[in-house]
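The form predicted alone is given below as one chain in structure tokens.
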Amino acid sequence: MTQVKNIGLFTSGGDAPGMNAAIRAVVRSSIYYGLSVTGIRRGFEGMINGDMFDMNIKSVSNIIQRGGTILKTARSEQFRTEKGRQAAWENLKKNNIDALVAIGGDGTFTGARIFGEEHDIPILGLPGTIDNDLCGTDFTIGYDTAINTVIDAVDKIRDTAESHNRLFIVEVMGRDSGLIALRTGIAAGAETIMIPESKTDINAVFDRLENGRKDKTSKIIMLAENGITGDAFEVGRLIKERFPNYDTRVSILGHIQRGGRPTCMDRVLASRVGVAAVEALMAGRRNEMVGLIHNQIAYTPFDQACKHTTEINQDFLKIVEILAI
């Protein structure tokens, strides 16, 4: 077993609040244990282009509260090719990097697994995605901040909806996973929630609006982007055709959900898994994602830390039905 001396650290895929807290944890715990850290800018693309620099304690000062990622992030088509991965490997050797910590989601871990197998380098992954759609951890870095951002926005939308007796369709991120829409829909008191996992039929939405309370001065429908029925504007059009008396409006929250200061929960989660990743590399672990299950550190092989797109807590859907009366 090769002793780890210099950890290459990078973020990849979509940014998520708390990534900087994770970067800070990896850097400072590495230094605590006498290891060196090399920052890699723009993920796999930066690895291919040799965009790397030495990191120290000051490199991560005053970043725990910042959204985004100081290491930047990008998607890399070059890394999908054997030639691109070979170029990345040559740059790692040039910089004496003998282990990697990757912060990202499913696509990041897929690339890391292939790279680790091809070049026999130990890699640990940290789950950084607002969608909370990875197996092997109860929560991902960025999810708690994202849902709190959504709640803050929907509470404000509710104020204007009540003032004008309007029905708002609020579209949130979650192309393949409806967890953001599901949790925020419950917390915001939505009349109905449309997510890909439950395959909500537009007729079920019509039924809820037809048979629901008529005296409510506002109504909220939460929709995960690219839902089964269509986007928020299409759903709005169908509702307007069926219920022309409703003053129907659409609000798409978009990338506002990715930004902002990470919550305490995301900062603590990122700190815990960041330290655990360094300790795991020192203990000889490789090609695994570090997560938190039942509040305990857990390790999941990359090939199992994949997106889950069908597992939805049915109790949550029942809660929506009960509380929407």
Ligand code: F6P
The other form holds:
Amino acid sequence: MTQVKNIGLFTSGGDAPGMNAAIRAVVRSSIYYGLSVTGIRRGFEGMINGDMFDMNIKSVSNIIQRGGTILKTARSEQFRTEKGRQAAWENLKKNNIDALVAIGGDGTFTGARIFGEEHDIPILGLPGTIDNDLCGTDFTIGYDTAINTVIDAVDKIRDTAESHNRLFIVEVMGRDSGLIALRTGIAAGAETIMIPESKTDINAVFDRLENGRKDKTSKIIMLAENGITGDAFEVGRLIKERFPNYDTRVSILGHIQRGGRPTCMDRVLASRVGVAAVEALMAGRRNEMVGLIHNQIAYTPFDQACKHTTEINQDFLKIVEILAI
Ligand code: F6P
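Switching from the form predicted alone: structure of the form predicted together with the named molecule?
Expanding to the full complex; the earlier chain stays at the top.
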């Protein structure tokens, strides 16, 4: 086992609040342990283009509270090709980078896994995505901030819904995962939740509206993007068709869910896994994601971390049903 000396650090895929806290943790703990860090801009793209710079204690001052990522991010098509990955490898050698820390989600770890199989370099991943859709960690960096952003928005929507006696369909992010919709649906007192994991179709929503209390003055339906029925406008159209008396409106929260100051939970998670990743590289670990399971640091091989489970906590759905009476 060769001793790691210079860690290449990058963020990749969709940004998530708390990524800066993770960058800070990796840089500061590396320096604490006598290692160097090279920042790589725009993820795999920066590796391919050689967009790299030396980082020091001051490079990460005053960033723990900031959303986004100071290293910038991208989704790289070039890195999917062998030619792209070879160019990246040559740039890493040129910059004396002998280990990598990748902060990102599913796509990032797929790229890291392939790269780690092709080239002899230890790589560790930190889970950074608002979607919370990775195995090997109870929570991903950015999820807590995103769900708090969502409930803040939905509370505001509730005020106007209540004033006008309206039904709102609120669409949230999650790519192929309903975990943002599920938790925020409970927290915002939604009437029902439409998520891909439970394959909630429009008929289940109709039943809910048909059999629910008629004296409610406002209703919120929480919908995860990419649902089987279609987007929020389509769901709104179908509800209006079936229940012409409902005054319906649609609100798609979009990218506001990805920005903003990270919550305390996200900053602490990012700091813990960031330090753990550096210590793990020093201990000779490679090609794993560092997460938290039951509040303990846990290592999961990239191929297993990438597998998003479609199993969700059924209790959560039951809670929505019980509390929406
Ligand atoms: O993976 C994070 C995420 O915000 C998903 O929830 C969403 O589907 C996707 O990224 C949006 O990607 P983009 O910012 O490229 O439009």
